[in-house]
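Quick heads-up: it's one chain on its own, the form predicted alone, in structure tokens.
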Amino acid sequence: MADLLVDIWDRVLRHVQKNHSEHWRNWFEQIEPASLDNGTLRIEVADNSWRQYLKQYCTEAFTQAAQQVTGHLISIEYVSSEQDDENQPQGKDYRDSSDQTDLLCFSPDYTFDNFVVGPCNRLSHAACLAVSEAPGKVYNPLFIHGSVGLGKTHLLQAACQAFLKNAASPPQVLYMSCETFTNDFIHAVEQGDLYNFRYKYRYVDILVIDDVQFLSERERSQEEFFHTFNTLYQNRKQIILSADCSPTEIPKLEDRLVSRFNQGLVTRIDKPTFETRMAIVKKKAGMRSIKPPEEVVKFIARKIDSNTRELEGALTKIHGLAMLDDSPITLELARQALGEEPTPAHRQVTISQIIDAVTEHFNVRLSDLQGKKRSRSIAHPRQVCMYLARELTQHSLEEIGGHFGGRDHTTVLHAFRHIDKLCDTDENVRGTVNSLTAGLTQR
């Protein structure tokens, strides 16, 4: 019977990997089947974070796979050595619980080990790591902001999980979205239960609120959060917040909250650079036991330059198509999966070619680009050169800076970010960059 169960489980895993590749993770290989009886397949996992993740995201995939493999109606149950008593009645008094960790489960993917550090997020990563090791003592509050899909939630959950893992005694961690906080507050007001609400939020070791920009225009919620913030801060409890913009840019946020958010460390996460995007693709592939060729990794990193979620989505499409056709991952398959028809190959672009194109377009001299002049008529073409070199070649920041009078990597990175931002806001700059790119890449 044991051998039969192991065989069934192995076939279930292979079915999930092939037909639900978006859910597959390499740590699934560590999961063991506990039993199969009375139409229930019990799956034993290492800890509650795995159990909660599987229950929330993977139950449908595992159920479908088990039914397909066995030919019978099968339900799935997850068990772990840390399993709490889910059947125990839960009272409204939050003080009855010794573990106030919010029921929103932490993803096993969202750890510091799985986070790719680059120039775009180095400070945010270091700050989260620091507060997880010494909560309430450094960077309090910690405010992280950036566009969607850049890793804010990953860092917040990684900090929570590291603190829970390293704490000497059972800690009290509350992690949730701002929407949950405001809904809890409204419910407490309606039920006349503000005492227990305040106890829940004000007597924790770490309070982590994601997407705090949704406090905008909610006057009573802002008032409550202000007093919650003050209580925690005065008791030297750690506060970590995230938003899609800096505190001063959140519309209709009270000045006293802006002031308090700014009194700690405010750090921004930017769009990942090419090298960072490649590292992200490799990390996500490794987490799914996928081994794409280097040329496919580069293609994805070139094709998707916006955020981590879209990079992961592209990898999922490519892997899904490969599994569907039972074929290896190739550059041609990657182009097909991402909707790019085979086209005549673009030529290899060199920095010399970029410089020639830019000097001709802007009517400037090479000596000016390599010199120390900082007038706009010279600085702008120089920054466009650096941007195109970053986008169209494989040279490092240091190598690119060497072509422009030995400038350091921070100057090149600043130029890249400046032109990248202008491409989003200035139609003329965007048109110039697109025209130069087309001329350089087309045969």
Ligand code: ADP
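Residue numbers count along the first chain shown, from 1. What we label the rigid core is the largest C-alpha set whose atoms superpose within 1.5 Å from one form to the other. Please read all numbers here as calculations on a predicted model, not as lab measurements. What changes on going to the form predicted together with the ligand:
- After superposing the rigid core, the Cα of Q370 is displaced by 2 Å or more between the two forms.
- Once the rigid core is overlaid between the two forms, E22 does not reach a Cα shift of 2 Å, moving by less than that.
- Once both forms are fitted on their rigid core, the CA atom of I354 lies 2 Å or more apart between the two forms.
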The other form holds:
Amino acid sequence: MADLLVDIWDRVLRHVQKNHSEHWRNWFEQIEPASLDNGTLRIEVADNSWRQYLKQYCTEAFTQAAQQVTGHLISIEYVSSEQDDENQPQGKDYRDSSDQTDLLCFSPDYTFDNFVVGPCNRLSHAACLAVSEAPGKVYNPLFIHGSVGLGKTHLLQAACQAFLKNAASPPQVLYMSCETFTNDFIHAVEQGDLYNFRYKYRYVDILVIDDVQFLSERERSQEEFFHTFNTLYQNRKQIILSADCSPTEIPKLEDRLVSRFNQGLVTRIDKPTFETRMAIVKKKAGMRSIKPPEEVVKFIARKIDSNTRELEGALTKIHGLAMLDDSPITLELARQALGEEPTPAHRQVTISQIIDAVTEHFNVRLSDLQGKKRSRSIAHPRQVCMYLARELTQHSLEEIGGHFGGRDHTTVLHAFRHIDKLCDTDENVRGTVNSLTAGLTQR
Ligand code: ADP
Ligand code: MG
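Can you swap the form predicted alone for the form predicted together with the ligand?
Everything in the complex follows now, all chains and molecules, and the chain you saw is the first one.
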């Protein structure tokens, strides 16, 4: 029976990996099946955040998979060797109460291990790490800001989870979005239950509030938050906040809150560089047990250069398409998944169309591109032409060189490599190349 269970479980896992790739995580391999009887497959999961994730995203996938593999109606149950953990504080006692169902849970994806550190987020990461090791002692409050999708929530949750792991005795961590705080406050006012509200927020070891820009223009919530803040601060309890802009830039935020928010450490997360984006794509791929070729990683990192969440979305699309077609992840497939025309259409791009687009964009003449001038204003568009011709047409290096005043293949290759490199390091060049490519391939 044990062998049979292991075999069934293995097939269930493969089924989930193939058919629900967006939810698949590499740690699924560590899950053990506990039993299969009376139409119920029990899955043993020790880690609370894992169990939460499975419950939230995977029950349907596992149920379907189990039914498919066994040919019977099967339901799924998660059992834990650490059942008691459910009752341990991590804001859980609040979370489990009926009026708190909208409290956010920690994602097992959002750990320090899964966070890629780069120049854009080094300080914010270091500060969160320091705070999780010595809450209330180093930076208080810690205020992290940056535009959407750059990893604020990830870092905040990583700090909470690390703190829960590090602490010798179970601490009270209260983590939520500012919207939840505000709604909770309004509800307490309506119910005349401010006593319980205050007890809940003012007696924790760490208070973590995500997206505090939500306080903007909400005067009564600001007032309440101010007093919550002061109580915790005076008791040397750690406060971590995030927002999409710095405290000073939050519109209609009382001065006294701005000054409180500024009195600890304020750090900004910037857009990730090309190298960091590549590292993030690789990290996210690893978490799903996939290993896309380097050129695909590069392609994604180049194409999406602002929002990290979209990088992940791109990877999900590509992986999903590969699973659907049962084919390996290739550059071709990645292009197709991200809505670029597949190669046949690329083949139809002609060198003269490329020349038209480039001469128009850079405001140069064809005779300049074909001539001998080497000034940057001419050489650069010429090299962009050669790059696009190599990327979007099937012509050989020699043929491409022929269109530009009979230049030889090493010149074309040099131009290609030069622009390719610039696309990695220079946002302007990448933007130009991307928009010319889009214009040429999406006609
Ligand atoms: P924000 O709260 O700033 O809007 P999130 O924390 O929700 O952004 O991040 C969006 C997505 O990008 C998440 O899946 C997160 O894991 C991922 N992400 C952002 N920055 C990084 C990073 N440096 N390393 C790994 N993943 C990241
Ligand atoms: Mg967020």
